[in-house]
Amino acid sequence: MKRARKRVLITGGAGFLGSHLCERLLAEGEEVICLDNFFTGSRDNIRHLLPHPHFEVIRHDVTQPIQLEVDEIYNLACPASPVHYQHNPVQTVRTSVHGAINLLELAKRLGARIFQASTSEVYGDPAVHPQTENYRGNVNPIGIRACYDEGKRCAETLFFDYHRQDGVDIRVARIFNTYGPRMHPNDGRVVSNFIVQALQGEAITLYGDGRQTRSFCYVDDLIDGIIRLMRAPDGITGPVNLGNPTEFTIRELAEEVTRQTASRAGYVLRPLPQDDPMQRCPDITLARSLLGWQPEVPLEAGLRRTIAYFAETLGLRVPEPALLRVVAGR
């Protein structure tokens, strides 16, 4: 007997990203298991989420098995920033990895489509801009991101075998940097970096000259990517890039950030870590094609928000002509 609302597992499910798809399936009507080690999740970030009568917490590692009975998988369940991921990298890969499995042969006892929160770094530092699905990447295998890098392409190609071999129907969404409110302060993200360095005081960190670009994709907006992805039609499986094609170098950021803060700390300049890219901005066509999806917050509106979030959190000031904007919702 059909259930009148979905049963969705969310691994990763206390982490940022997670955080809000727990909130916004809720909002939809689904009955959500949210699924966390809490090694960089937090409690605080579902807390207001405990009182829901659909909302369940389970503290679970993805790298052992699970058995649960769920209509959809999402698998937000990696360490994505490089101060966590490279803390332990041979946990890292062993969550992209053994996680991989145990949630596809999940999926695949239950007939659950799930999806895999895939990344950009597969991509690694690319040779071809913007960066298009069909681009193999240009990773170094053997570096400090590859923890990362390399497991998220593994498990990208479980994904595939579990579909091609057991039919299993899977979804794949490369997302690109997101930022917005319940980052961690300490992710090591130039985000968060910018915002919370900018609030207290302190100089901002730039790496390199800053003319090294990104592209910001502000966390709704990444959201509804994800599940346009996730109730698209039979057939599209991915992978399909989520991210915003808007490009900023990292100084332009900065600027940016400095100049909602009225941050008068300056900038310190530091050499570029290991194998960090000097590009990455996706190529959307195909996500604007299958799924009509295409960001819709600018930069300046999103790093109002996160920039009020990170005050409020840490308990800093933010400049009254700022404050009062993200209260008028402008």
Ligand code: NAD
Given for the second form:
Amino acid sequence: MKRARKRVLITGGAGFLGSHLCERLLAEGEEVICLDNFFTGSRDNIRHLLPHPHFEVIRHDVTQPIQLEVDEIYNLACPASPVHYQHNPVQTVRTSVHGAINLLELAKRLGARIFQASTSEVYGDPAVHPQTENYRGNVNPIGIRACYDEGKRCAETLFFDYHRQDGVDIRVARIFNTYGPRMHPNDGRVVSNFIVQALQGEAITLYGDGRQTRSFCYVDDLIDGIIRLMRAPDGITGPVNLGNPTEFTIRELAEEVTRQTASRAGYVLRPLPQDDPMQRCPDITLARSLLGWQPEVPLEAGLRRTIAYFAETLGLRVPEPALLRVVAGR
Ligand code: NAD
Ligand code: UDP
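Could I have the structure of this protein in the form predicted in complex with the ligand, to go alongside the form predicted on its own above?
All chains and molecules follow, beginning with the one already shown.
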């Protein structure tokens, strides 16, 4: 029997990206099942959704099989920050690999379309710049980031093998660094670290000399890209890069956070972690042409919203000039 509204499973739905996706799909009238083991996710991220009549939460680990009746699956379950994914690297590999098998089996049984949150980390420390989808990457398979990078690469392999072997309808996005409200304040990622440090009046920790680059996508833009990929016409599988193509050095990011928070604490240099990629920037030509998608929120505006979020949730003061800019929406 066809359901009146689509029933969607979002694994990792209590995490940073997952909670925004739950919110968006509910707002669009879909029925959402949020599945999470709450390793890095939090009930606080989805508390406001709990009263919604079409929202359901299941505590479950994707490394274990599950039987549900859904029309679509978004697989976002996996810790995403180096601090968290290196905490128990074996479990990180299991989450990506066993998780992919369990959810692909479910998708196969149901004939459901399934989305995989892959990552720019499949490119490793890239020798091609900016990264296009046909670049095969430069990953150290035995380094400390490998549990995440190789886990995600193997998950992509599984997605394409289930697609070729069993005709599973897959959508794979390679997501580049994304930031915004509901990032975990202590997960060590650069945007949350810098903002929390600056708001607390602490020096910003620059790893290496801060000349390494990243490109930062605001969460609303990313969620829009994910949904467009999921709704794109039949036959589009990806992988598709989703990220902001404007590249910044980490030092430039530190300068912008310092400016917006009016921090006077300055910077402190720390060693560059092992295998830390020196440059990263997506080529989004494919996303532009296939999905008509490109990010709209510039770093300056996205940081303002994110700083306001952290200031509020952590009970920290945003200095006057920064606050005035937030209120004025400038
Ligand atoms: P996050 O850590 O906030 O969210 C991950 C969620 O998955 C959490 O709620 C966590 O509790 C849950 N989870 C982890 N292991 C699980 C398991 N075994 N079973 C069930 N749930 C589990 O991270 P995020 O930034 O929201 O990332 C979401 C997805 O997007 C991840 O797959 C990540 O690899 C991918 N991604 C994110 C970024 C980014 O910049 N945020 C970039 C590239 C890829
Ligand atoms: N980084 C930094 N200071 C911090 C946290 C991170 O200089 O307090 C750097 C880190 O070395 C990397 C970049 O910022 O070069 C992005 O780090 P993040 O962990 O956010 O993401 P990823 O390395 O996975 O892209």
